[in-house]
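One chain comes next, on its own, written as structure tokens: the form predicted alone.
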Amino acid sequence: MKFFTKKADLPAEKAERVPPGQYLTEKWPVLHYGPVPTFNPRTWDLRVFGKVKNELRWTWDEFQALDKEMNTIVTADMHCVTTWSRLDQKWEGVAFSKIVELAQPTEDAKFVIAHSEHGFTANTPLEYCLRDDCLIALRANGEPLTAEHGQPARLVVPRLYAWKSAKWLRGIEFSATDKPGFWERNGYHNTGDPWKEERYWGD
């Protein structure tokens, strides 16, 4: 079975949605470093902190209630730095704009630092998170996130390579200064724009 399709072999309407150097896949590859965390709904929480007027914390039940109240659906293409792209990925969860509304970042907040299980972090310029396609996703393609894909919640920043869409999310920090995360400290590009092929430092 053919899992990957070269951009040159795609119909024009699909090819124009695939960034340079990428292949199209119908599958959803699993890529991560280290063990997959175990989700415990009794102990899970999500914090919002840093350069904000209102620090926030939700338990799993509270965040589910916020999701039901403010459910957002985003259909967006997904691009991995390892060269695969997946079109029309459907995400559901809480719009990042809702987090901004509740936390009220201060004027000097310029970056979002996603904090995940096992101490992993990923840094993103705030401007990308303020766009209407950014959310904290609890479901993908109509089903709850699986453990391998970030259960129970992941930040989704569709306009950047997928490692910026941090799995196993536990905290959102608004920061005045940039703080390169795990992958950035290990050679990946600090911004990660797939249309500019910003894969690694120096690109």
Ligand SMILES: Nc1nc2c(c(=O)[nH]1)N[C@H]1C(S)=C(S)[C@@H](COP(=O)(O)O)O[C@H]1N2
The other form holds:
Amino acid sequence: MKFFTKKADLPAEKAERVPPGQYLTEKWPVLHYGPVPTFNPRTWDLRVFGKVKNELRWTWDEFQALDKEMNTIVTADMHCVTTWSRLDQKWEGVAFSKIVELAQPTEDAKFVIAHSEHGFTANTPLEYCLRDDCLIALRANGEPLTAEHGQPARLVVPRLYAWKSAKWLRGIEFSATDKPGFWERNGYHNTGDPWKEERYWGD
Ligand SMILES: Nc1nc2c(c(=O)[nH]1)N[C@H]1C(S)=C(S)[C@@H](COP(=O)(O)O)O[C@H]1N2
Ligand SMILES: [Mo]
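With the form predicted alone in hand, show me what the form predicted in complex with the ligand looks like.
Let us now look at the entire complex, which starts with that chain.
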């Protein structure tokens, strides 16, 4: 079986879901900068802070309880700026709207800054995180996230290139000002909409 299929070789109903300049892949590549962090359930926490009425912090046990309560399921396509796309990725976890409901961002919150292990950050305009396909995922395709795909939790923002979907998530910051993250400071587009081919700064 071929790993990559060109848009031109796909049936129409699949081709129309593949953004310009992307290929379809059946396998799930691993892509990130730096080493894979080790998950320690005793010290892991997830914090929500910045322009919010309620700052939040969950331990691993607490976040698992929230996950059980919510059990948000999203099926979404995944587009990496290096030109691979995967269709119908199944994510499960906590809807981003639940974070918003609990934290209550203030009027001036306009950006979401994801904070991950080893100081990695990714900035996203709040509007993309308010869509109902955005979540903090703990499982992918029925299985807990593997170490290399973001164990135990990652942000998933399906409507933007996958570099916004920060693996090994430890914090969500609501911000009034934009704060370009790791990939954005290293040449990738600040917003990253695959349907507009916003790949690099200047696109
Ligand atoms: N913490 C962290 N998350 C990250 C990255 C990274 O370097 N560090 N890379 C991003 C990029 S460029 C992509 S394409 C996706 C890939 O996710 P995957 O490895 O699960 O396919 O993760 C994103 N999340
Ligand atoms: Mo990427």
